[in-house]
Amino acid sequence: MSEGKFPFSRRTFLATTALGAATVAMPSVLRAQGAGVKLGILHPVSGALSYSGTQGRLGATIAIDEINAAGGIKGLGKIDPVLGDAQSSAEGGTAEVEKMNSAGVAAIVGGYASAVCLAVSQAAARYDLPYVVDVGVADSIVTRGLKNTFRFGPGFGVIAKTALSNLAAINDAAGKPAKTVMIVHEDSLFGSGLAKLLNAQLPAQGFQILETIPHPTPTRDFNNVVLKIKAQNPDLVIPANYYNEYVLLARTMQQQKVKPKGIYSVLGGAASSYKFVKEFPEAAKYIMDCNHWFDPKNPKALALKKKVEDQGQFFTYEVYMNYSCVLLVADALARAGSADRAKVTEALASSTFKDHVMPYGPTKFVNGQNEGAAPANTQVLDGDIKVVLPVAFAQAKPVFPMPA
């Protein structure tokens, strides 16, 4: 295993996962003797999506470290992680599934990008290999009837519906200052699918779409895109792209002094990122996002956040989504009492797991989708990221329109 392919050396891996003496309590994870169980941890840790993939691996390995520190899984022993690099491509993800299947993993967690998750789920299905999607939001991942695939977080449909409903409510409460929109999206399965949903649903909420602008990943220059935004002067800009492109778009808007009434992201790749807020506070100020987020009122979530930040890392959604997904699989393994794939699949399908750090209800899989999952709306306020909706988890009220 080369560090060019897997950016964690053995020393770095151990340092990253040994994140403090305190161990977050987990149900069904007790001190036990057993031969151990192999778990595939699959992320794009090289290529265009390597930052998000590395963050996802971090969250997964933290959970594994905590489980193993508590003695492993009852009756099965400790988790032996089999790390894979999807190399930011569907083909790379599929190749890693083949390796993991040969290695005898009981299940796979991860994938991150929708295109990778789509390919990985199909490849894993050939071996009846349980696969838990960490982030990938394209609904086609779970609408093909694959019995092995389970998505812990919400998908496109739920997120878009929630995002637009919340946007309309925020706009209405402010006296409806926003009427026109421009959408800027990356052109893969994630961005294109979301743009299609937004184009279908925004007019019904009373918004006029002036233009929808696609771009590839990676994109190194957004000057022409921002000139288009400046020329059309929309009330709202809705970005849908991965981290690097999101940051570059926001910074270019700041540099060209383009100030719409709001930047309202739906699954914004950087809008809910502490890294973005810390490194580019002026570009990030007042940006709103509807995205995966942790429960800011959950003591376990806050303890995990501190643990990650004490190591000099950023507490991003990739971290806590993967952390929760590994706990979900560990719970299923314990209830199955076996690493047999069919039994693990059955245990996942019947899961009611709730000991996670997300603002979700109890886990309930229907056709592979966790019906208990829901996004949250955040806004960058006072140099921090705060939940503004739903009210049950809110830390502040939304500020809209953005102050001049």
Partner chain sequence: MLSPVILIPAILNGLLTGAVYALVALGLTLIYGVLHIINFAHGALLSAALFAAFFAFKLLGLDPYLAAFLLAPAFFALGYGLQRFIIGPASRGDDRNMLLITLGLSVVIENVLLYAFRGDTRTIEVPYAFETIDLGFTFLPIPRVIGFGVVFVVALLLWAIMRFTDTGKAIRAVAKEKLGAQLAGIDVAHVYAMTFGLGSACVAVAACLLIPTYYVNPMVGDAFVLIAFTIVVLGGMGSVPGALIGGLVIGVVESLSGLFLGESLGQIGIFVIFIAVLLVRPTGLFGVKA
Second form
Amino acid sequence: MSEGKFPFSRRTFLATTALGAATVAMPSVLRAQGAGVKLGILHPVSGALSYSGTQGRLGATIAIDEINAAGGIKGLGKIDPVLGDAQSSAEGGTAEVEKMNSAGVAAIVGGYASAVCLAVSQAAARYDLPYVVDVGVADSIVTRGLKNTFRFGPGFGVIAKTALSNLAAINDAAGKPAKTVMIVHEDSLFGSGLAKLLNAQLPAQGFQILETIPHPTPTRDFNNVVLKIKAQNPDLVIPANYYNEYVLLARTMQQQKVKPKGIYSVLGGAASSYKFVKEFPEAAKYIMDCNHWFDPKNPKALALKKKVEDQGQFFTYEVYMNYSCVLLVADALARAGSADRAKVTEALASSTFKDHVMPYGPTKFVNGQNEGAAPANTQVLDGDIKVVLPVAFAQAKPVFPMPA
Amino acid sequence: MLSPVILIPAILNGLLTGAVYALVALGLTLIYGVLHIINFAHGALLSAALFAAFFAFKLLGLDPYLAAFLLAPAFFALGYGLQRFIIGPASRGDDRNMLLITLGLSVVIENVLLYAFRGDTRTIEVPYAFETIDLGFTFLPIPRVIGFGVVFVVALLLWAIMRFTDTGKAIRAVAKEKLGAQLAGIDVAHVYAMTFGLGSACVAVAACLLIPTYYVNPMVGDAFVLIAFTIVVLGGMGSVPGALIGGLVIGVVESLSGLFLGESLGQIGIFVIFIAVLLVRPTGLFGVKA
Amino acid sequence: MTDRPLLDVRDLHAGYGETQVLRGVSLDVAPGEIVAVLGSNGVGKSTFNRTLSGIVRARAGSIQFDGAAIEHDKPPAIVARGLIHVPEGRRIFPNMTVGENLDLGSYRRAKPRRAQNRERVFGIFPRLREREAQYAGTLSGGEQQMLAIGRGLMAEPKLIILDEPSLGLSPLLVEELFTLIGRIRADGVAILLVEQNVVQSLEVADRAYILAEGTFVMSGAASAIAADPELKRAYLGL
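To test you: the structure above is the form predicted on its own. What is the structure of the form predicted in complex with the partner chain?
In what comes next, the whole complex appears, and the chain from above leads the way.
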């Protein structure tokens, strides 16, 4: 016991001294000797978004474990994760940034929800702390000129644009069977913003919008919404809402035997979720989605999928996006050769990282946004989720209209 | 939009949902009718009951409808104990204090739930959650039809207790004539506790009816109690038939205003009614003037 | 008193908050006896009754009923012993039927004999039988008073306290009421009659107490008090 205790006390003493001195230089000196590098992993692991947050943390920690198992970051040593809980709120996120800054992290990865990401990016900017957004799609996250903020995945604008052109392509290929559309969206920033965009752009693509139905989150009864859909009988239903409501809407449609020619979602809360497909295979059948998705032809992605599923977890986009973001940061740290925040930021800004698991082009940050990022179109086919677009990554051709 | 194809199913949905609202309101109005206080802990008890039903399913594998047979007596005992040993003694004989104590109790219960289970929203999956009955022109969700039936069985049971048992008669006696009841040898503290127990048991049954298609978090009960309070005001404070009819009316109002005003504004219809009743007929549909 | 008294009150003190209402009251009632407690408004008659039935706590003194000390008992326990208080203002349950009101009379006591006691009450008050399914709130004042007494009798009382039973009744009904009081005593029930109606109370009572300012100023045979005009003028305002 006494043999093990001494080195531990000594390390604690050193760390405490470093913090007490409150200098940036002192810990970097320690890290330069290979003492390891601290990385902030911040997710909403409690509160309304806790499921997504927990999945995100899972992806990030798998990546860290893999890097550490392979000997850590060259010259810097092992990654020491500082886990934070944003408690599903912007305030929670900001508070964690303060703690992580005090703990001396080299960078922060995570955020998940746009509102959290916006707050975290701003708090991190005060300390020139590099921040990599894992998911948050709001365009304003990267348009405020914050030098420390990087988003590896696609933003809302790109996703919506891709979704619209893919929808038109799928409809055209099938001989334009779909002419009328109903949009069901949740009434906060995400759903309303998307509905507004669709209302502006769909008519130009030759679609007529019959009705746009907003609903609050949470909503636990979609009977009336589905009745309206039933009465107007649109060719396409476009849901834009979170997981619980998405599942409920799809199941209520199934229950009320409402079968449009297609259900096409943009960032659908459940449409590209293995959980949904596994639990409600009938309701999920043929649903299409334009969303974050992994590269199904990348062996590294498939290995990660197997690893996650072996742990009894679902392979959700939070997992592989966070996994990729941690790898991106590790690459930047290795190239920076230091945990110095300015150097890490510089390394991220010039990144051409391609060892990730996403169906993206070459990494290239312009004002913090990865220009190579793009969503994929998926469809629930044969009890599985298959990529149908873009063609370069596709596993199957889209089935549209839905067979009766 | 006014086509009967939508309107009739929407009204049916409203009636089915309203029945469960009525059950929550029944507990509230019963306690008001006898103790003459608004039980502010009603919502917190509903949250607690939803958690109980949730864990009965998750840990014991107990179907929510079977769990009702366990939770109703358990919550009866809990409600009885709360009133008999906490609310009653702490009020020191002044009924108005009871109101404040239930308010405090709700804060305590909600925070204990928050501490124990965090703010997460949880759901259970039962195989029959989305089964339907085909009426030809619409499909009725089976869990709601069951809920509707159970609410009427509970109401009938409650009516029979009130009508035919000495305990029920004693409750009605205390409600209107406390001194007369005391002089007839009725233990008022016991009757208060019995009433609180019955009100809590109603909440437990409502929770078991809700959990198959609803969700639970520590604050979930509050939304219901707001609706239930509107029902109690609409039906007449303390009126049991008022709570039942009021519940169905509010269910339909919510469903129709959701249909016409949109789901985001659906609840507005309820509060318009609430204010209208207070302005036009403050005693409610079945209430009598004090 | 040759027999041991059924009710024996010794030096009873009671009140509300700062106000002392009863200041050392003593009284006894023998089995089967009618005792009248007389006095003007506000001298403490109601407080006296309520202390006997346990609604108001005794501050000092003793109450012995049927051989047991009951001054610390709560109302249900006192009812269970057979001391029944029919309160001023009747205090019937207006939202319940006449039959249900009577049922609750035997809530705590004599429950197994509910059906036969109900018949007995209907024998004394035939009007209540006619009104059995009617809500008590819809009864006339006289009928409500009958119901209040009937509810008390359902518990097979050893002693029944009748608190201002004639209040608000027409002279004809008052006459009828006092006849009925005689009938109740004939069944062996002791009666403590607390009344403002001095003349008729003294006619029906065996003994009487006069309460003034929280204490009994006079007691004796009802006939003797009735015969003392000075006393009546001084304390009863006649």
